[in-house]
Structures are given as C-alpha cells and as structure tokens.
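Form predicted alone, single chain, as structure tokens, below.
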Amino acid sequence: MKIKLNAVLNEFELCIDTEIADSGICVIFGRSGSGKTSLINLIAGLETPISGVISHGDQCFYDSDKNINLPTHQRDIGYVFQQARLFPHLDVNANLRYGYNETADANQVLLKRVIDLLQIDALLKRFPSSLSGGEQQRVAIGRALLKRPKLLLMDEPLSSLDHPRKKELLTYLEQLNKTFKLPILYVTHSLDEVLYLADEMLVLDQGKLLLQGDVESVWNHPKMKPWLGHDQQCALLHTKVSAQHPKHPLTALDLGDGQQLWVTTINSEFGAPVRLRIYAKDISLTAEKATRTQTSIRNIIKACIVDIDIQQTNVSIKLALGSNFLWADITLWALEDLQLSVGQHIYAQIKGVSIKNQDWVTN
C-alpha cells in the first residue's frame, strides 16, 4: 500500500510518505494525538488530505494531481471502530447482513465461516443492547468481513474492553488474519496488542513517521524507549520451539548458535515460531557462566554487549545473541565492578518463571 499525503485536520498537520506491506497486520502505533486515527480515516475516505496519493494494490483511492478521490463506499475497505456502532434496532443477524451481498456468497459459505470463526452463532437473534462489549465487537468485525473488503482498518477496537475481554478478542483477531489472509491496518497504543498481532509496525509521532519495519526491529529500536518506560523496558525475540522437557512442564526455545531458552510449557509442535517478550528488569549479568548445580536460574545465555546507555539512576545494556537482542537494567555500581564495555562477551541470566503466558505468542 502506497501512502503519500499532506493533511491539516483541525490545525493538526499529518505528513506521511511510505509504503506498507499488502499482507499481514501492520500496527499503527503512537501516543494519543500522534495522528493514528487521522491516518486511517484518510485511507478510508472519511477525511480528505490537501495533497498526495493513497493507493492499495491496483486501486487508487486518492490522487490530488489526477483529481481522484473515491468515496468511501467504493474503496473496498472494511472499518472497525473503537465502539461497535451496531444498529440498535436490528438483531445480530440483521447487523451482520448489512452490506452483505448474499448472491455473491454461494450457499452462504462466507457467512458461515465468519459466524464460526467469531463464535457468534448463539448471538444471532439477540439485540446489541443485550451483548457485552466483546460480543458487540465480534459482531462488528463480522459485519466488516462480510462486505468482502480488500483491506481492513481497525481503530483501537479493544480500547473500551476490560482485560479478560481484550485477551479473548485478541485470540479471534489472531485467527482472523490467518484464516482470511486479509491485510489489516490496526491502530493501537497497547504494546500487548503489538506483541500479539503485529507483523509490521509503523510508529507516528506528532503527525510524522518516526519508525517503520518488522515488529522486532522497531520494538527493539532505541527510539521506542519513551513508550516502554523504565519499568517496562523489554525486547522482542523471534524464536522457535526446539524441545519439551521430558519431566517438567517446560519448553525450550531455539535462540540460534546452539543456545536455548527454557520457559513455561508452550503447547506447539517442534519448529513452531514463537515471538517472545523479555523484560530488562528480569535479566542479571555475570562475567562467568555458572553451572545449573550452582544457581537456581535455568537460562544462562552467552551474549555480546553492543551498547551501554548510562542514565541517571541505572544503566541499560543492549545485548546481541544471534539475530536477537536483549536489554538488561543494572546499576552504575555493577557496571563499574564488572568493568563492562562494548564488544565484551558476557552471560545473561533469565528466570524462566519471569516469562509469563502473556509474554509470548505463536506466529
């Protein structure tokens, strides 16, 4: 998808020039007021830029030089808002069928797939007022899918839900992408949602493009530190299942270079890809490798120091292990005693119990 635009919306200026992959989930991330919702509204045709080009595949949505500005209903786009926006006077079945072309869906194959995927069969005769927030959003997603869009836009669809409902709906969204192979632009300011969903990540700051790329490289970029904060400083690793412990409920993840990371059991087959979040506060460093009979920590990983960021109250150490990176938070005192330097090899100690179920996702 090609986006090159200049827009002034209520005195807010948004200037973007980029291309987004035409597959997978691209998360649009940033602080409130950074331009996330404005960007997808411009793509949807709900707002109009001053100038630029917006196109998806072979369809041009907007081109100021060619005087092209397709109305929203001609853009082959599905849109899921923060609030479900269901029609209150229609039951779920009627809401789903709004915009649904029954003649184009032989034997209602698509309709049945959507209902089954989102598990809303039991809701079809109910009205929106009797549904929970998570149920309403599932219906809204189903309604968007039944329009057969070529692109799906989602504007913080989980922001109004409580934590259990968010976790529940994340599972449906993950399945949605795998089932329909539909490119999705997903607006959020939640790092948990980035972890679970993103293939590509686009970070906006004050109407400008700050970072863009695959989710691991963007997440691990130094410019992401303001969003992570000191207590939430963490790294994303791409790994794969390499073994299951024969006696204990633990799974080994392959880090490359013959190294493994043991975590609580992940019920996936051998070789399954896993995206993993590890917090800097859960890593300690040692100059010498202890054996497993000398320490309770099971994960002792050899790594190379690639950056040392000395701050007021702590020191952030960036570690490379194969194609992955880790961050470790230590004190200035520890830095001085260990005499750490860039290029030095050291051992990162990671407690397996510190990695929770919400810190990994199978891709």
Contents of the next structure:
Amino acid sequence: MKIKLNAVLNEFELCIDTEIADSGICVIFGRSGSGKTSLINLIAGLETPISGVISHGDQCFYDSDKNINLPTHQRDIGYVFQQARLFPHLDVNANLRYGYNETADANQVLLKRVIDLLQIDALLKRFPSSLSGGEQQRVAIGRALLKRPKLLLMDEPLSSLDHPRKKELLTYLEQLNKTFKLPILYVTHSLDEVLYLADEMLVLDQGKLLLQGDVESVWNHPKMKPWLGHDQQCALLHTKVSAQHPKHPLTALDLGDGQQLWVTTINSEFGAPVRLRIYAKDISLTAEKATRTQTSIRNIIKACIVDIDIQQTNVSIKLALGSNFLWADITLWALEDLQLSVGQHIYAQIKGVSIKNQDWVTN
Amino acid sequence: MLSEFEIQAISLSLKVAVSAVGISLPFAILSAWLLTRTQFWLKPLFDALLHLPLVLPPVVIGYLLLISFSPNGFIGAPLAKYLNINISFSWQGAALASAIVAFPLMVRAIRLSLLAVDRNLEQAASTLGASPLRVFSTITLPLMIPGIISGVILAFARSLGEFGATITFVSNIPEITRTIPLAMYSFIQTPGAEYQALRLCIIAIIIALLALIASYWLEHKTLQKISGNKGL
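The structure above corresponds to the form predicted alone; please give the structure of the form predicted together with the partner chain next.
Below: every chain and molecule of the assembly, starting with the one above.
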C-alpha cells in the first residue's frame, strides 16, 4: 500500500511518505501522541489529510491532486478499534452480520470460519453488555473480518484488556493472519505485541517516520534504544529449533552461524523458526571460554564486537553473531579491564533461565 | 358511564393530539439533527425561532396562526385557492396549533438523546461499509429511541392540554374544535355545570396518568433493549 501524506494534528504535523508490504502484519509503533492512530484514521478516512496520496491495491482512497477522497464506507478496509465499539442495541449475531454480505458468501463458508476461529459460537444470541472485554473484542474482530476487507486496521486492540485476556487474544490474532492472508496494519505501543505479531515495523515519532523495515532490523537499530527503556534494552534474534535435549527440558536454537543457544523447552518441530528477545542486562562478556564443568552458564557464544556505546553509567556493547545481533550491558570499569574494542572477538554468556516464555514466539 | 358529549371531547382531543405528534415528529427529528450535527450561518436564529413557542403566550401563537391561515391570510389564501384546503375553524387547525406549541418540547428531548449517541459507534458502522443514511437508520435512530419516546409523550401531553392557541385560532365549536380543555372551559362558564366540569377534570387526569405510565413502560423497555439486558 502506498501512503504519502501531510496532515495537521493537534500539536504537530504528520508527514509520511512510504510503501507498506501488501501482506503480513505491519506494526505501527510509537509513543502515545506520536500520530499512530491518526495515521490509520487517515487511511480509514475518519480523518482527512491536507494533501497527499493514499492507495491500497487497485483502490485509491485519497488523492489531493486528482481530488479523490473516498468516504469511509466505500473504502475496502476493516477497522478494529481500541474499544470494541459493538452496537449495544444489536445482539452478537446482528453485530457480526452488520457489514456482512450474505450473497457474496456461498454456503456461509466465511461466516463459519470466522465464528470457528474466534470461538464466538456460544455468544451469538447475547448482547454486547453481557460480554467480557475479551469476548467483545473477539466479536469486533469477527465483525470486521466478515466485511471481507482487503486491509485490516487495528488500533491497539488489546490495550483495554487485562493480561491473561491479552495473551489469549494474541493467539487468535496470530492465527488470523495465517488463516485469512489479510494484510494487517497494527497500531501498538507494546513491545510484547511487536515481538508476537510483527513482520514489518514502522516507528513514528512526532508525526515523522523514524524507522521502517523488518522487525529484527528495526528493533536492533540504535535509534530504537530510547523506546526500549533503560533496563529493557534487548535484541531480537531470528533462530531455528535445532535440537531438543535428550535428558533435560531444554531446546537448542540455531543462531544461524552454527552456534547453539539453549533455552527452556519450546515445543516445536525441528527447523521451526523462533523469534527471541534477549535482554542486554542478562548477558555478560568473558574473554576466555569456560568449560561446562566450570560454570553454570550453558550458553557461551562467540561473537564479534561491532559497536561500543558509552553512556553515563554503563556501556552497551553490540555483538554480531551470524546475521543476528546482541546487546550486552557492562560497566565502564569492566570495559577498561577487558580492554574491548570494535572488531574484537569475545564470548557472550547468556543464562538459559533468563529467557522466559514471553520472550520468544514461534512462527 | 361517559356521556356522548364527553366521548366526543375525548375522541376529538386524542385525534388532535395524535395528529399533532404525528406531523411534527419527522420535523422534530430533522430539527434536532440540524441543531446537533450541522453548522450553518443562521443556526442561532433557527434555534431561537424553534424555541419561541415555549416562551410566547399561546394566545399570540393562535393569533399569528389566525392571521396567516385564515382564507385571506398569506398562507391560507393560496392553500384555499390552489388546494381547496381551509384549516381555520377545523380540527386540523387545532392539530396544527397543538403541534406548534408542543414542537420545542419534542425537539429538546430528541436533541438530548441525539447528543448522547456515541459517535464512535457511527464511525464503526461506516468502517463496516454502511452509508450515512444506513448509519442513521440502523445505529443513530435506534439509539435515540428513548429520547424520541419521551419527546412524543411530552408533546402528546402538551397537545392534550392546549387551550390558548386553539381557542384563538379555531375557536370553540362543539363537535369540531371543542377538545377536553375547551369543553371544561365551557362548563365552567355555564352556571350549574360544575359536576360536568369535575367529570372532565377527572378524565383529563386519567388520560395524563395513562400517558405517563405508557411512557415509563416504553422507555424502560427500550433502554433495556439498548443496554442489551436480555433484550427481548
């Protein structure tokens, strides 16, 4: 999809000029007030830019030069809002069917698939007010899907939910993308959701496009550091399941350069891709590799120093291993004693137990 | 039970009130919509004109209707000439007078309910492919129903009680324009008819109470439906 626009928001101007892949989940990430919601409102036609072009597939939504501004109801989009926005006077069934074209769906294949995927069969006769937040949001997603949009916009659909519900809905969202092959633009400020869902990532700051690209490259970009938070510095790694430990509940992940990383069991088949985040604070560096009978640490990985970023209190070391990167936080004192420099090889020690369930996702 | 005279007055009153509410409802919804959802240059004037019947003495309204709708009036003359319609001194005239007097009450109630409609829901409907007209008829209007009901009941009650504008515009003609209040007025003017006046008074109270009960019931039912508690 093509987006090139200028729009005036409350406090600043939104200036975007980009193209987004027509498949997969593209996450629009940024602080609140960075213009992310406005961006998808502009795409949906709920807000109007001053000038520019917005088009998706063969449909032109907006073109200031050609004087085109398609009203929202004629744009081939689905929108899942932060709050479910179900129609209170209609039951779940009627809500689902609001944008649904019965004649276009022979034998109700789509209807059955959506109801099945989101498990809302038991809710059909109920009214929105009697549903929990998670159930409401599931119905809202189903309602948007049944319109058969060519693009699905989602504005922090999980932010009004409590943690267990979030986790539950995330799994639905993952399946959604796989089942329907529908491009999704997903607005969020949660890094967990980025880790789980994103294929492509757009970072907005003050109405400007700061970064764009595949998740790993954006996440590991130095400009992302301020977003990750002081003690939340972490790197995103792309790995594959390469072995299960015969005796212990551990799984080895192939880091791409022949080295392995042991983490607590991931129940996936051999070769399954795993996206993993490792916090900088969980990595220590050593010049010499200890053997497994000398240290409790199972993961001692050889890496090359590619960047040394000295901050006030600590030092962030960027390490390259194969196609992946890692960040390690050490003290200035350690840096001086180890005499580290860019280009030097070193061993990164990662405690296997520091990688928790919420730190990885299999695709 | 009821005398023929009383039955006449009651049925005439109901006929006048129901017609008055019936004609003004679409206009009231339109006016409420114009006032809440649009911006136009003459809006303050429109708003003021709309509320005028609320503050003007009903006699003034009756008088204005009389001079404009009489067969020589600037509206009455063309009506009589081209459409052969003459509403002065007829029950239709009484209905028009009631409609005008009750109009601001109806608009106010409907306007409040329109203000309370969550625009986010309308947005959601438009992202689901609904045209503005469909959004209005399937989302906005159903959510306004409680306000429309209270507006209708208020206007209905006001119409039943209309006296000043009616007697000025269409006079007090038995069987044609003598509604309950006008009939009561006639009895009060007649020496020795206190008993009949009292009977009409009780009838008026009963009708008013029934209307109130009906409105509470309807409002409760629709509110329940809108908020979705079991619905049906």
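Residue numbers count along the first chain shown, from 1. Here the structure is a predicted model, which means the values were calculated and not measured. C-alpha atoms forming the largest set that superposes within 1.5 Å between two forms make up the rigid core.
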After superposition on the rigid core, does the Cα atom of Leu9 shift by at least 2 Å between these two forms?
yes
